[in-house]
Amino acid sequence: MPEPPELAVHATDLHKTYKSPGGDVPAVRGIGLAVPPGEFFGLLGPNGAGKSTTIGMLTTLVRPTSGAASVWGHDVVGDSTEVKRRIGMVSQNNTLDSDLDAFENLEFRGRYFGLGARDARRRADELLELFGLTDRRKGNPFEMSGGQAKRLMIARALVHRPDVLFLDEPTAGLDPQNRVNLWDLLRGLQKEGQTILLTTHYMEEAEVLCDRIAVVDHGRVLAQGTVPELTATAGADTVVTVTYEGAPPAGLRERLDGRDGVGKVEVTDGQVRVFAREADGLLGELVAAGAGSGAVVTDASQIRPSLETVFLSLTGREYRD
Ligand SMILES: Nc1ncnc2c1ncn2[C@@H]1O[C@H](COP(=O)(O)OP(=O)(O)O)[C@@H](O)[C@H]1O
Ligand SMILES: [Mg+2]
């Protein structure tokens, strides 16, 4: 076995602009990674952030208006050809073949990658096995569940061992008892050692699959790191939201500003949104100075440190999947 190269992944400054009958669509506007052999990597980011895009420039189905990105040390662009050899890649969408039954599928696409006609049957039945579909073996890929549809497909991409599996938003859609399995699955695969980056707009899922993860919004990459890193660097806050009927209490950003523990404070309309370290009392606070100068509490929150305060101090918007 050759050694592995430094990174699975890397991308410097990848921009995507597609062209459009309505004026030019800055889908990626500078985005950079770095993820290692064996680490399980996320593109979290809402709906249009970038992320099928991203994908698709790493996987050499989308080409990149400027910037540079290498898979295993080849370059998606120059070097397509053996970056589509040492990928598997399972997209959003079923894209099994439906004039093939589930083990065809799979033994036809060994063939594709050059396994010889035994090798070819005998991995996919491996595989068929190993994600829980030998009942279906003869199934077409189109009357299965969406569960098995996507097993089938995650087994497909992996037919030929490659170093890097791409998965586009893999549990979009799956109810939450086939999420988990996914999951799961997912995780056993990278402890045999699968490099792994997806793209998903659930925070739950990156929280709980990856090692590191990309926060993406508008094309661009606002923080990046292991789930510690980020509430820590970019949004170690918790933050308290009162929402009140009319105009806020006058005077609260001045009893605020500058108070211990606490930092930024954003008093809009309605509403009064404070990022604190030591958010204790705060929002009894805040609900109290409401009740005292008449103005009607109709909403309240906390979060705790997440990835969704994370988002919202990055953005000052609300995370909405
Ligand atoms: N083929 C395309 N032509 C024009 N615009 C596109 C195309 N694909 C995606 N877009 C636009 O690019 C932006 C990013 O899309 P996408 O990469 O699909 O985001 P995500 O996967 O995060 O939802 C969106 O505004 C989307 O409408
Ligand atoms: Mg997408």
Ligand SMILES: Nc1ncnc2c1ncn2[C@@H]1O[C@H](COP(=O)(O)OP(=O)(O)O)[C@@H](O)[C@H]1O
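Rigid core (definition): largest C-alpha set, two forms, superposition within 1.5 Å. Residue numbers count along the first chain shown, from 1. Computed from a predicted model, the values in this text were never measured in an experiment. Compared with the form predicted on its own:
- V274 is among the residues whose C-alpha shifts by 2 Å or more between the two forms once the rigid core is aligned.
- In this overlay on the rigid core, P36 has a C-alpha that sits less than 2 Å away from its partner position between the two forms.
- R259 shows a C-alpha shift of 2 Å or greater between the two forms [criterion: core-superposed Cα displacement of 2 Å].
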Given for the second form:
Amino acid sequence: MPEPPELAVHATDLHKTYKSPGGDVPAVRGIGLAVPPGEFFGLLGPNGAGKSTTIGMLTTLVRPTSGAASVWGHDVVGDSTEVKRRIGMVSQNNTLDSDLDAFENLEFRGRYFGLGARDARRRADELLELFGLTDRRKGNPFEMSGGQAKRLMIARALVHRPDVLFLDEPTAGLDPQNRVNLWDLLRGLQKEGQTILLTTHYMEEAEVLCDRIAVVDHGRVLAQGTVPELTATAGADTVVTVTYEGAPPAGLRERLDGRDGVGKVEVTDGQVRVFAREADGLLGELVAAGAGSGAVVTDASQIRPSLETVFLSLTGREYRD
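Now show me the form predicted on its own; what you just gave was the form predicted together with the ligand.
For this one, just the chain is written down, with no partner chains and no other molecules.
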């Protein structure tokens, strides 16, 4: 087997712009990634951030508008056939073959990738056991629970022992029990040397699974690194939130903007949210400001630096469809 390359996944200045009657729609705007073999790497971002489009380009499903990307040293455009041989891909939606049972879905995938009949059957049985699906061997994939179907999709992606496993929102729609069980399976795969790249909008999932994380929004990487690196360098301020009954005290934003250690102040109807490097005494100051102006405080919280505060600092809090 050839020596692994320095990077399992490498992307440089990737762009993707879609054409529409209303004009160009940029989905990815210059993403760069460097994932070494054996790493569990996460793309974390809100809906519409460009995560799935990025995965699509890395797996040859979407042609980049510009930039370059390679998987295991093979260009995703110029050598797409070899890239497809080396990757496994699990999409958000159930793409299993409804005309085949669970075993046949795995067996046929093995034959498609060149395994002989005996080896394909052996590999299918091996994966059914690994993913706890032996009792559903003859089951229709579309009559399985969401967790069972997702496990079968991951098993199918692993039939040919890919160098890189891509997972696009792997636990979306799963209940907490299935989500945690799937996390255990994925951690086990990585311990055996599997390189994994996943997209997610669940901060807990990224924090639990990933060696490194890239926070993505509006088609750009806003920050990337380990969780400690992100909380130390990516605007991971303490978040102090105070909710008032009625409007916040007048002039509060101006006072906070001039306070040492305050990075950002968000004032909405009845609420003030402050991102601060130096938060000592800030919560008490906001409560006191309300008391001094007659604004009744109905809720108050202080969140210390975490991946969640990094995410909120970088991407904001507006609703995403």
